[in-house]
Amino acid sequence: MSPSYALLNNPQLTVGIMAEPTSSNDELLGGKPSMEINGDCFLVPGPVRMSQNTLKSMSHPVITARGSEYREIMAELNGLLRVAFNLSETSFEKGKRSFEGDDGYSTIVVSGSGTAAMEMVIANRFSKKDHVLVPTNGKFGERVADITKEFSNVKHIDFGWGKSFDLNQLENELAIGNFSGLAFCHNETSAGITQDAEGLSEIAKKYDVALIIDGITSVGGLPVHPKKWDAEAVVVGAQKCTAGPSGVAAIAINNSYIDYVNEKNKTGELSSRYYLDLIPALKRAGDDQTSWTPAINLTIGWIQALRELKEEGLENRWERCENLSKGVQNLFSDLGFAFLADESQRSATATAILYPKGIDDKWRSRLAKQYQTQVIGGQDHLKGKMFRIGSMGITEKEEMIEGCKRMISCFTDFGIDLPTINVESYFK
């Protein structure tokens, strides 16, 4: 059952001796861990662990959604979201139109998950007169394709989970087709791969099509450049890289996007919308409000999480996530594990690792129950075939080191022959 590896010339490693398992896999689920466990490690690629201050902030007493106090909250939230989206900074003060910036982008808060925000972006921009190109290499890109199909005509190109997009093929499609947009999932956590957004933006500009980005798991954790990429719309989910609560999201849209929305509303060609209609949302944003009753306590929690992001520094967070993911990937590579995603584009916020022969999600169950360590499994056709480690949000180096030690120990419980390894050396 040993994974293959080449270790002899690596000074960080010494080859371990395989210990024969003394019990069946089923018995292992209830057996004691083979190392001392103190506290939990939560290494899931979203929803991520929230800080204590974020959790406490959500216990704020009930307030009205239309009063002055909540308008102050919305003004700060919009200003902080501009920081997370890597847009020009604005005032956080009520009445200062903090959702708008001099870079031509506006932010809109959505009381719903990232999927709701993505639907809002698509439903207000495209109609059945539009053709949209959607390349995918994982589950969440496929969701983008499914949403877009509801409101427009989609050309869906599936490159296979974890496989890089062929930009030449996509350019050829745009060159011969009558497309209005190019939409994609930037950071595909189901497969642990990040798309070449800059390359995609260049071909979108070349063929004058709208660039729509699902940045639900990249904004706040990976380099995202809406202005540089000339993206018409970018989406973020609070519970991912910004380490906020689940159930609230936001979009960043530029003036070109807004112009198209206004024009298509006048022609009446868009599909019916009500809750996700952008026109009233923009109007309300100008008064530091939302169209409908907002997720009041969730947005208060998100403010605290975004304050922490701003305090850390956006680029510093990008760097921390990247360093954690590099440590994980180098460590498990040297241990002999294989990865799902193409090496050149592996994500810095979610690493997808294939199980060695003879291992399935029983390992993950034991890891959670006996080692108090949470990672996440594969989806759809990859269920039971891999696990995914998150390195986003406020995850610290110490937690990642401890979590990796527990994962290694849990694998050895199942009889997997692994070398004795200095885990800390991968996270210097």
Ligand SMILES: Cc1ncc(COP(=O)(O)O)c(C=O)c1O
Second form
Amino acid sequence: MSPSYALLNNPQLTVGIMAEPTSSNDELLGGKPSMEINGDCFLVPGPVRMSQNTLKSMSHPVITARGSEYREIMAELNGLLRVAFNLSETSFEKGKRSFEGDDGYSTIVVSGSGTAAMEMVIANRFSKKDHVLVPTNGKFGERVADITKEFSNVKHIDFGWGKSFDLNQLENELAIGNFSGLAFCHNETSAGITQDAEGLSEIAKKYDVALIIDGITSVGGLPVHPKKWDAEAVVVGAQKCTAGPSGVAAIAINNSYIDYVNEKNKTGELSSRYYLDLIPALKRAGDDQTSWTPAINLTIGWIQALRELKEEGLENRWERCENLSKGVQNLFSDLGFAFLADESQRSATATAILYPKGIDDKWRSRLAKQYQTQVIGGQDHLKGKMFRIGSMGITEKEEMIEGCKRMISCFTDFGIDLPTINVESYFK
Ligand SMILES: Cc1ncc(COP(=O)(O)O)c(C=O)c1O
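The block above covers the form predicted on its own; next, return the form predicted in complex with this ligand.
Zooming out: every chain and molecule, the one shown earlier first.
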């Protein structure tokens, strides 16, 4: 087998042809592989590879945060974010309130990673008088529970990593409890499972509770329908499915959310906020501005990444991610591997695969070092027990095929006996 994939859009990472094993660690890992490597494969579930044009766009000369030039940038960014969030389109022009659509949703750009945006959404909406139901099946859902606990009362139901939520159980909780919110992580990147958001939205509507969604690795990568689901708030991180830079995020909130916060602000019962205060941020958005100095160059980069998403088409991107993940899942299933997530809800943007007996993260180290291929490991109690493959952002089929071939070779180096398989045939 002679992989030939040469990565064109990330030259910094492709200059190194396979390094000779130098350290004793290489000996430990099984010595020099027989493959010749021509480029890196970066198959991590975020941060993902950025396009050359996105990288280039960020080396923009410094501009002021309050001038007309930056206001044009914010206007376009908000307009493009509405596309990624699957909201109604608005004008991308300055002065036209591009953040606000006729569907009752508004977008707000947040300087900070996805977690900051989640904190903004929760801190502004819930107080210690509220009870919020938070079902989880992985690390990022647990983080939703942890953030929510800081600002309100939480009933956290842990279904176990990779296990589907029991909607009947959740419905019973909502029926008997005094909840004002249901918050969850839509695409659980730590376990490779996507929640049944439609089902969750139905029970949230039935019991009239605010639906709050961490869409950090779903928005832009798999179907998200804020309006249909009547979600009060959805969050996205730039560095995931939209292939933008790390350190900037956005939220989409609906008018019910805004009206509620405005009303509660009068009573003073909401939690204290300052940097992440949402109503002033909305007011500033009305003038294509942000409350504080924005992450200027990151937002410029994000615009380019979002233009590429728009050009590809949101649904086409969903489909590409799904095809890549289906290919990975069918391939590794036929090779005899087991998955962490329940089969019916496996994610289209992150696949969690359990290591075969006798393998641990030394495999990943070797894969990175000898095969210039990066996937990510398990988190918390699953560290060293599994690996995760990202299929989000701008990853192309050729890179995935090549990466999978290298993974197979690397398992073979560790003495894992795998059937001969035509990798390409999984990615038609
Ligand atoms: C689903 C999900 N939620 C939240 C986060 C945290 O986002 P950030 O690291 O951007 O704060 C991640 C990061 O991987 C994630 O995958």
